[in-house]
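First, one chain by itself in structure tokens, the form predicted alone.
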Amino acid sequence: MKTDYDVIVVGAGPGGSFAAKNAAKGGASVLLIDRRKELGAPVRCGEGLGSHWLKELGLKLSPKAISAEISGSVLYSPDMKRAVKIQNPETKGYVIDRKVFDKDLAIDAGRAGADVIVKTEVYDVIKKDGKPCGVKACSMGERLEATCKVLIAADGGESTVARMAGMNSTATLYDTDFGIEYEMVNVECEDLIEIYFSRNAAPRGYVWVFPKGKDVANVGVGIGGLEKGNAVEYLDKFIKNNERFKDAQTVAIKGGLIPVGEPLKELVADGLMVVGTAAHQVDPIHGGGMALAMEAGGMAGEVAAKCALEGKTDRKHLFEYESRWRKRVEPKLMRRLRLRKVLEKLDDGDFNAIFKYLNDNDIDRLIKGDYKPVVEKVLLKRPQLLKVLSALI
């Protein structure tokens, strides 16, 4: 490993991975750090991804990366009376298993040339006039320091190199949801992710079950984070309510905190620039992040690789990445986050009449962020939400 970088991205996810493999292709010399022995573990998402990312952002999956074929969703009322199915070439994707799918991503970004290190802490960023330079890392026991013109923090939801370069990263309990997760074995699966709606099962949330083969699956719950109780008890309450688990046998538990509110309001700073779920580029709905962080990570790879090679990394420079992102991102995020904020404040009951209102035509249009026609159908049979839904109009 050299001591002088261009570029240091810290987190070999799939943000920091896709932005260390663009900045090698820019020509860039790059180190990818990541504090994990193994990529993609722990892992602290459902696993799913839609096959049309795979065309957007130039992906090949590997045949191991996938555990199942999705064809749609479905999604079920708090009274389980409704379901709503969705299915249609946009709803088409892969439930990916992180272990092989991170370490495909990292491998890509060794192949471009970066240097790529595992088990590695960075514990301190170096500054030169208050300015990102490098960093100070523990690696199997013993303490390097690397310098680079560009640093990027796509280090999670936890971000500490944000911070300990200058940037304040932190979320909000009421911008975070709590999420736990159960591999199970002996869930008798479809080809549908499943998304349960109920303020008793999960306040400010949804329960998923996310098939990655014909009786295994992903269970999981994510919570507000103002809620009372914890993911834990949610998920083991929902799992013991419902005989279709009774046979089934975890094998693996995963979790973490996800930031559900809005992007940074800064994204980049002089030496600087922040990716993924560090950035809180996450979708307010569901949670989801990993395409988010794959596409903002390959914009910033690519401005960071430039600026790099000009030799102009302050702010001005970097903020072609955050502007890039703005324009073509953040409004789908900012859209989705009004619908979250209305969503939060319907009990099982608004949820219950909903459903019954809704086919999945409906459902599918406010998935497109298309609110209006959606709205005006649900004013009609219950009027008494007006309040709360004309934040969507």
Given for the second form:
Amino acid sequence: MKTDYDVIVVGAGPGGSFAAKNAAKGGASVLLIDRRKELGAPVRCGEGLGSHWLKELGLKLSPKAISAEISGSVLYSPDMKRAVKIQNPETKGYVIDRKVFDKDLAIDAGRAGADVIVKTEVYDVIKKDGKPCGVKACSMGERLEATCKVLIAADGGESTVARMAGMNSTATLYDTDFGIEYEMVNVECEDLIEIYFSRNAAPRGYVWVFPKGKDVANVGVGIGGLEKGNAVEYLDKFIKNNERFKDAQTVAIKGGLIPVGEPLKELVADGLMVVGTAAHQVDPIHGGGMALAMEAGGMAGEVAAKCALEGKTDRKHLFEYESRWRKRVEPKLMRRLRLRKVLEKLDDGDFNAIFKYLNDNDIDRLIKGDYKPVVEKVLLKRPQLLKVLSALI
Amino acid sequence: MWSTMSGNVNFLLIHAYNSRTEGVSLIEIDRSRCIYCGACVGVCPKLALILKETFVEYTQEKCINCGNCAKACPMKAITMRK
Ligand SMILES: Cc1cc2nc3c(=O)[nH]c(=O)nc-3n(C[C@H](O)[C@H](O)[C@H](O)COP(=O)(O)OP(=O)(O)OC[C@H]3O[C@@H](n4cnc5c(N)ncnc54)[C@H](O)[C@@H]3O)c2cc1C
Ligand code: SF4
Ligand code: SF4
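Can I have the other form now, the form predicted together with its partner chain, not the form predicted alone?
So here's everything in the complex, that chain up top.
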């Protein structure tokens, strides 16, 4: 087996497979490694993907990767008295099947020319003068060492590869949500993503029902890391207290960590790039990260190939990935982080009031980041929120 | 618990004796609850936890007893022993 590559990508999730595909297309020799025997499984995702991303990422979904088509979303107030329905071209999307989707993406990477190995765990990073230059892995009982010019860490929530390479990417409890979800049958649903906000039901997070068919859905809860208890306790309680799930049967359990704070302070170092959940590139409001991982992976793969082929793989040259990402993606995420930090200060009474005063358009505006007119409207009715909400204007 | 026991046996074989903790695991991972999601690994500041395909590997001598993993685990599979 070949053991010397231009680019090694660890993790064949959406971020890693996109990075490997783009690096291979850029002319580099690429090795894509994943621990799993079956890519995508175990699933750690609600599996919701906005359809506008397909165009933006040049992505085609195979029919088997689609579980359900979604026309919009509906948000419920904590007291369930108000439901805001948002249906427009931007809220169209899919609930996909990650087990098919992730494998499809790795297949694309393989077709583009990357070598792919599964059931292979990277347990150490080889360094020369402090610079990562390869990995040590364990593959079906055999030790494997491979060298590279650029190492891309796309290893998801564990983010151990960047840490083994010397970069601190440990997730903090405050800036991370922890989610658990049951895929359930006998849950009636429409083609709408359902979101329930409530500090009681899901402190610092939300409860979601993502339909995977007419009577199948991913029902999940995410909570902030510093909140009391563990996510599964909230999910079990929500399901138990809700008539709608009385005949529901769980056919799968999914879960994981969702970084909802700032992305890593550094996305590159000499010979190293970090991509996707490993780099905390996740939407701070809804916790979606598939598309962001692919977007970042695409950029990283392109730059990695170029730098490796030119033989210039120090931090300065790899930084092109980071500067492109910070310019194009980060400002949007930072705006949403500001909103998250405001929302986490509100209690259920505040939420109920906000839902009461706002019409569907206002909520849509809030989601899109147009805060000022909405905040002004809320403050007229609930001036005591001035201090908290002023952070948004 | 057999799962942590087997970890300890390994540990004892390899590292004989750890004076600080006397070879006792500081956390207990209930393998029957674990769904291999890796959340505990992501918040462990010392890489004392490593995700394998169907379990989490714990290295007691790296553990600083911070409790992050037990807070994080969405399945409530981890408890601190003290
Ligand atoms: C409960 C929950 C619900 C979510 N819901 C949504 C949603 O609805 N929509 C959305 O867009 N996002 C959602 N997300 C976030 C989304 O799942 C992630 O952002 C996305 O998977 C990130 O992709 P990635 O490629 O960065 O990492 P991952 O998809 O996590 O892939 C990482 C890969 O690296 C491999 N790996 C890790 N360590 C090693 C190693 N040492 N050696 C070899 N391989 C290794 C893993 O096996 C894995 O295949 C959710 C997350 C959670 C936890
Ligand atoms: S207690 Fe802290 S150091 Fe020990 S395993 Fe858990 S997270 Fe890691
Ligand atoms: S966080 Fe809990 S469920 Fe997830 S891998 Fe760790 S012990 Fe298992």
